[in-house]
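Here we start with a single chain on its own, the form predicted alone, put down as structure tokens.
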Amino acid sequence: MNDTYDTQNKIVLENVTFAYNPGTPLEKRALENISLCFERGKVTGIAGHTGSGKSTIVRLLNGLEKPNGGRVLLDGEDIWANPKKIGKIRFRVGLVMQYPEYQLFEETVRADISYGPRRMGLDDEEINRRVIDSAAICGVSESDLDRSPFELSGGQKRRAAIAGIMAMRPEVLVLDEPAAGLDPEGRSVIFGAVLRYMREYDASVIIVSHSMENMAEYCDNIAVLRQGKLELSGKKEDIFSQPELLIKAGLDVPEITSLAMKLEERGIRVSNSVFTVGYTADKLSALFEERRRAKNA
């Protein structure tokens, strides 16, 4: 990786390896050599195999995990450079935890949202006003917010969740599987907030997911792991350009790139990178209409 910090990346891990008990006969190899970008205003999402090493990046960028070799720059600058100050580094990287919503304890929806901010030292006016605006952010209603958490549903749960972590204002905002085990409307309102709190904030946005369904629609780059190294990265439409190495790093290509790939193998090429289901219609809708034109030509 270039020594030259390039502004346009918020957060990047350069040449970051980690390994659990290091140095003991239980010692286990998480990550090897791993460099990666992560813009800011974009969403990159990171995927693997169970045990490719995706929990301990997420565990890195926000400081819960120190790199037994190699940095992770924030804004250039190394976040474990005065040890001291780590604490700071997770009120500016929030990590959303895979169901957030266990991890609701306060009082009220309001109590709950605010207390990330109250830690932060900030007055009453602005804890008020940061959480009316991630709670709109989120879907929560005002008439929820003196609500317990624990009446609300699973779905509501989730998002209040998430809008604590909104409320510190992170400049960077990890997830780790946001949308596990919600139906479609739900995944979409997560989604949704989530895409809103970064063309607002101008936050870097990283996405933990196994489905490679919401990596295509909701994902502006892709980073694979497998066994602890990066097996690909990129633009999306370059990551799905290759659904055999996908296939190979043990993950499911969305369904509608299978379909494409089927109808490659009878003849009927769509595209090189197929990953969504309305840019797949519009690539037949094109090629149907193109060979009813040479058929009555």
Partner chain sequence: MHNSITLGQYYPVKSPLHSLDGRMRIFVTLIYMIMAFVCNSAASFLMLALFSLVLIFISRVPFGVIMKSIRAILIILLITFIMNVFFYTSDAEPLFEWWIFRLYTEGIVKAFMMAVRITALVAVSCLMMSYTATPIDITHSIEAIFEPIKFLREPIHSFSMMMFIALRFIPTLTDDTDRILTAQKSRGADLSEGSLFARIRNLTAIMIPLFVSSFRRADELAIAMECRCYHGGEGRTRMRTLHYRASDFVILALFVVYAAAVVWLNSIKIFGY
Second form
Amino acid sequence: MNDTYDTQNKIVLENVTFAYNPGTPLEKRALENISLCFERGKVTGIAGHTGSGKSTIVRLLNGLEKPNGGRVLLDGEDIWANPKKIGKIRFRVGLVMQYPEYQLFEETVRADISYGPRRMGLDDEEINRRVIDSAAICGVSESDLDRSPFELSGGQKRRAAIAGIMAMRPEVLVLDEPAAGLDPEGRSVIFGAVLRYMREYDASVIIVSHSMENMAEYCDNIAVLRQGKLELSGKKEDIFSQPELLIKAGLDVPEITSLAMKLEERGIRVSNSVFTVGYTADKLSALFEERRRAKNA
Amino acid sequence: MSYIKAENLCFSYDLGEGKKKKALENVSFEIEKGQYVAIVGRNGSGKSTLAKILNLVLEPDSGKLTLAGTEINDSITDAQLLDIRRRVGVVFQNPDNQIIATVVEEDIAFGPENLGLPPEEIKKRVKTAIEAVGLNGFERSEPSRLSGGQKQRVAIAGVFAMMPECIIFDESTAMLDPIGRRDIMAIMKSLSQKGITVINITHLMAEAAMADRILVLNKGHFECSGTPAEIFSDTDLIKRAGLAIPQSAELVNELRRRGYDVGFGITPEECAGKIEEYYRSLL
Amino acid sequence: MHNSITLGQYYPVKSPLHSLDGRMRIFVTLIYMIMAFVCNSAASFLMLALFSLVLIFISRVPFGVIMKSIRAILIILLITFIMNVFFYTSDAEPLFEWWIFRLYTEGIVKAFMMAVRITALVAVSCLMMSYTATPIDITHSIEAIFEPIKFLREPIHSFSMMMFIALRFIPTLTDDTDRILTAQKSRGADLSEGSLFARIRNLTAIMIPLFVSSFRRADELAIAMECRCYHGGEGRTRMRTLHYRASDFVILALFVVYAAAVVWLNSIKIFGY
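Compare with the form predicted alone: the form predicted together with its partner chain:
Time for the whole complex; same chain goes first.
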């Protein structure tokens, strides 16, 4: 990732330190001196084992907690410069919590998606436009908009909840385990919607997860946390070229990566960095062909 | 006679106003005692409905279900029902919603207490169950302070303490992190080795890979059953049923599709071996 | 983000009062309370105060911790004291007279006795029912007491199971509330701003998801309990049976001695009180 004040960087954590209940006997250090940049138009994954500080980062980005040290910069400005305006920041940095379907409460899906935009004080016309638009991005059909959110299936509920956040048109979209409990189809629908939103609004997307396979598939950059410290960060390709470090951080490397590691032990080097099946199949096919040619020659 | 037998199970949810939604249609299968079976299918395939029928929470509209050798019908007595529940235990998805007590060992004792066992026997069983799931040292802990994986182990121990013949895992790992999931998978395996019939209802193929046999549900129908190798190498079936097989199996399938006859494997270890063999054979 | 709430004010140390059998606990506490009302002489009130201090000493709960529960009733204590002092009427010579107020020595003594009684009752009932026992212990004890009465067994069992589960779910529901609150806050909900109507409206954004999640939990819990062979209190045994221990009887003896002392001291008057 690049320099802190680069205009590409939408939101930046600058030497952020955070502890719960600071100065009391219950003090619990959660993050230590974290510096991270999240680029516009890119998906950044934050990976880490339970208790690594991932959820704390989410709370900091959304202004739900204030760092004890360091700053959170949105477009180069400290989000806590004026604490009274922190509510406005929450509209600009949208947060999709884990199992967001549990936050649905309105009588209709439409009303629920409008909740955020209404709180922003937008006019009805604009709200309506946004509802239709984010419902379309998330694949919530028009006919479902007037149904009760509680009548929808699990996957539909989750999409409606995410649409509710997208309708606020946040410049940064933070998602905590967005695919938890979904089957492969449901998962690809959700990630598809997130990518589409990112492209349409040039947003910066941050995905928090412990599934390295999802990261491998959808992220551009990855940051790995371990016990409140930044263990690794950089482009996806660079991260997966050091699988040993991921394992050290208590993460599961994608199965295909560990397969490549096993092949390497056996003297077959697939590539410097392996994380998708298609890519591995390509590389192996090339190896096989090369060997065939060598034999024929 | 098979231990669990489903014959033409049908079930529809009543949506009100005369509308119905079919969830299961003529589902038939058999599970032998001591088998380790995975029931897989995407969301909406009917697997959670089937789970509820197997837990005796829902009653099928038609069809016949035999559990632990007893046919489930209206003439079943309360005592029989209790006996079936003791023999066929269930571990659910959300650990928070199945732990009853505020102390680990007291929660594990809940089932045996319901069976009316003498206190000494209950204590003995709780001890064995704690060892079986590796929760030694957590006897007096408060479940709400444990990790998700540990909570699920408490739930398993609670079922284990009733000395069941069969344990149904109803999406029990869906809310866990990778480490918790791995722990639970290891316990399922060890339970199976103890001779307990294990049924794992899941959409995670990496979990299904551990079973002896996989039953595939698709859109309320019973699609097929087979060993993990049979199921995972059938790419059409995988696509049709909307499943995602483990990446290693996907890779060897893909290589075969491209005309490289590497054979088939499920675990990374197995696949690496097969690929190496093929690679060496080329020269 | 774990919410640890200790229900009640259980003070975790080891003492004969902490290990007291639940049934005995309720029984001796009742003796204590009845005797607190039987007290009517200065000497017996002195006994009451002294015995309360002895109990606190035995419990090994620091005095300061107990004082906290008394601080909570300080206002009530003050009001009762003043009422008793000022509204006491007697034919006797007033001690002090000013405007419409007449203070009698007896009134002051009576008010003082009442204050001692309330303080002692609050301190000791908190000590016995809260500092030295968890709410769950108390629930079990109540169930155990009614166990021998057949027609009460089932309703009491249901009631105590209900209490038990409610207590068990408090931390879970607190976590739920916290999560929903965070989610709605990041959608712009603000519970501290706006008109009363707006605030109520915002509250629904919290309450509805909370209800939905509670009902879901209740539903799943009921199924899980049924699958673990729960079928009411009938034929159910317990892993931990309540046992009387030698120390329980020592405590009982202490309370009996206290009761006898109160009765005897009631007949002894110091300076006529």
